[in-house]
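Here's a solo chain for you in structure tokens, the form predicted alone.
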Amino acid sequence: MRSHLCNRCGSCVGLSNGAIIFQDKTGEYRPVIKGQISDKLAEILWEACPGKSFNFPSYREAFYPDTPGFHDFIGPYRQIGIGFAVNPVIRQQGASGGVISAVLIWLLEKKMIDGAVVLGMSKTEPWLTQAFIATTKEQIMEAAQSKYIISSVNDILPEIEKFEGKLAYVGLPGQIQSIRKLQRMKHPSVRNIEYIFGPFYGNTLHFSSVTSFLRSYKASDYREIEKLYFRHGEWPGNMRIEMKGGRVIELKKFHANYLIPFHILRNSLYCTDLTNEFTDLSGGDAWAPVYEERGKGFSMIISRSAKGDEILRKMISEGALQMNAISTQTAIEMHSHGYDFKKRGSFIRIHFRRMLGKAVPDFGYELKGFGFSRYLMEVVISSLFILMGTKVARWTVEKFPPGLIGGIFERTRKIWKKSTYNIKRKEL
């Protein structure tokens, strides 16, 4: 709970019957013990926690025994393609191609589920995320798009357990890993979960990213926020904040990415799962010039389990989704920066952490054998994260217009990607 291994999945809070709560949600957002915990409950919480350990090979064998495809970077897969929701409204309101929203709506309309566990923004505190069970198309659409600040979907496990009917569940890799642990334990809190879906995952930001963004625009009180969007409008979207009184603050998504090194949740740096490997079906942005230039939104889609693959095939045949198959090599090249960051960088950062005598997560596997240049590059990256995460660096960047900083960040990132292209692509 007090280390950088906690990913704030929320399982300990959801399972504790009030003995553990999340404290300071606009700050560190940490789970804190407030009541008595029995030995039996302690054992369940320890086993359900994905922060300290999650054995990828073991859980892959347990949940995907018949899945024919596998890659160290992608995980188990049946189909990989580029596609989008055919319904233009669903596509437009999604973070990329609206695929996960379309799948949930399709399952609901086919009566294959009675509800979906999704992440929206709080009704009472619209600057914070809040998980809920959607039972209508409108509620599913309300939860569309990515949320880049800390979320804790699994704190609603009691509601999931009490729900009458079948559920689909949408979450980030750490949240889903905990759900898989609970399923393997046959815990009653997850008995209603029939399908698991999730987006690709790069990083999570502390809420300080929002307050810092506001201060850069001379707006100091986050409680004046009425609406908060992270991917508003035409793909790839804009970070947009609507304030009481009618003021609207907006910045291009790629420019708003400047917030990442200043406010990243440290656990993001130790997560090795880019494509949400333990879902039935996962999806994320199709980052390639051929798609980015068209706008509208395109998703990379990966089906993993037999039932996830069946959903994908039926939706394509019925015209609800459009998808063109791609090879694993194309999929890796499209997200080469992300794979390098997660499947190389994370293991190097874990190695550095181990050398410092700190606790590290156990994923049941390890990738190694990277060249000296890649280790050296990681020293630079990690040093920048440490430097930019300081109060002085955050205070300094707030003194400049976000549009200026965002533009510099985007240009610098392109130069960095180009200059490190060979290092990152080598033997990828």
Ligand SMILES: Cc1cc2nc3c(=O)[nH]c(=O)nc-3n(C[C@H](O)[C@H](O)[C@H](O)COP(=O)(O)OP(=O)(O)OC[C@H]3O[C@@H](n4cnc5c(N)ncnc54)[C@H](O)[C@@H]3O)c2cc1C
Second form
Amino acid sequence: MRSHLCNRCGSCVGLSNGAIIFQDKTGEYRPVIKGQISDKLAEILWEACPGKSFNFPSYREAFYPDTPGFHDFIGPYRQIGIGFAVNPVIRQQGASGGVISAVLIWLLEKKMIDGAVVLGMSKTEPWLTQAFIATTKEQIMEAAQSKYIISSVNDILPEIEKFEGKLAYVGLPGQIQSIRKLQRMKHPSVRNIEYIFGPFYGNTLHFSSVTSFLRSYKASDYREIEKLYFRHGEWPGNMRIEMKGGRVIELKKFHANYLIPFHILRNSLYCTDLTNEFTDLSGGDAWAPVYEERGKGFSMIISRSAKGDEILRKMISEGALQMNAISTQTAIEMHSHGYDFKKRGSFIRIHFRRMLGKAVPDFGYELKGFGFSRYLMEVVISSLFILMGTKVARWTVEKFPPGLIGGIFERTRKIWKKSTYNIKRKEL
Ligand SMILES: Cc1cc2nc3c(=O)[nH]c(=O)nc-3n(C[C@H](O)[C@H](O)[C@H](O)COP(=O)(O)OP(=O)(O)OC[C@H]3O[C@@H](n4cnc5c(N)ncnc54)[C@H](O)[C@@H]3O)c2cc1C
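What would the structure be for the form predicted together with the ligand, rather than the form predicted alone?
Complete assembly follows, chain above in first position.
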């Protein structure tokens, strides 16, 4: 809980009958023990925690025994493609191609589920996220789009347990790893979960990203936020804040990415799952100039389990989804930057942590054998994360217009990507 291994999935909070709470959601957002925990409950919480360990090979065998495709970077897969929701409203409101929302709506309309666990924005504190069970198309649409601040979907496990009917569940890799652990334990809290979907996951940010963003625009009180969007408008969208009194603050998503090194949740640096490998079906952005130029919204879709694949096939044949298959090599090239960050960088960072005598996660597998230049590159990247995460750096960046910093960030990132192209492509 107190180390950087906690990904804030929320399972310990949800399962603890109020003994553990998230105390400071606009601050460190850490689970804190407030009441008595029996030995039996402690054992369950320890087992359900994905931060310290999650054995990828073992869970793959347990949940995807018949899945024919596997790649170290992508996980188990059946089909990989680029696609989008054919319904233009769903596509437009989704983070990328609206695929996850379209799948949930399709399942609901076919009565294959009675509800979907999704992440919306809080009604009472609209600057924070709130997981809930959506039982209508409108509620699923309301929860569409990516939220880039720390969110703990699994703190609603008691509601999930009480729900009468079948559920689909949407979460980030860490949250899903905990759900898979609970499913394997046959824990009652997850008995209703029939399908698991999720977005790709590069990183998530502390709430300080929002307050810092506001301060850059000379707006100091986050409680004045009426609506907060991370991907508003046409793909790839804008970070947009609507304040009480009518003020609107908006910045291109690619420019708002400048917040990442200043506010990244450290656990994101030790997560080795980019494509949400333990879902039935997962989706990410189709990052390639050919799609980005067209706007509108394109997703990369990966089906993994037999039931996830069947949903994909049926939705395509019924005209609810459009998808063109791509090879694993094309898929890897499209996210080579992300794979380098997660499947090389994370393992090197874990190695550094181990050398410093700190606790490290055990994923049951390790990728290694990277060249000296990649280690050197990681020293630079990790040093930058440490430097830029300091109060002084955060304070300094707030003195400049975000449009300017965002533009510089986008250009620097392009140059950096280009100059490290060979290091990163090696053995991809
Ligand atoms: C924190 C985060 C980091 C990401 N990093 C990358 C990346 O590096 N590369 C990449 O290609 N794609 C990344 N994505 C995925 C991408 O932003 C889109 O979510 C994905 O392409 C699916 O788009 P969609 O239009 O199909 O989803 P939508 O139809 O918009 O549905 C998204 C679903 O995800 C749920 N959701 C949104 N945010 C969260 C959250 N924080 N926790 C749990 N559930 C959530 C929503 O409730 C909704 O049901 C990230 C997403 C998130 C949330």
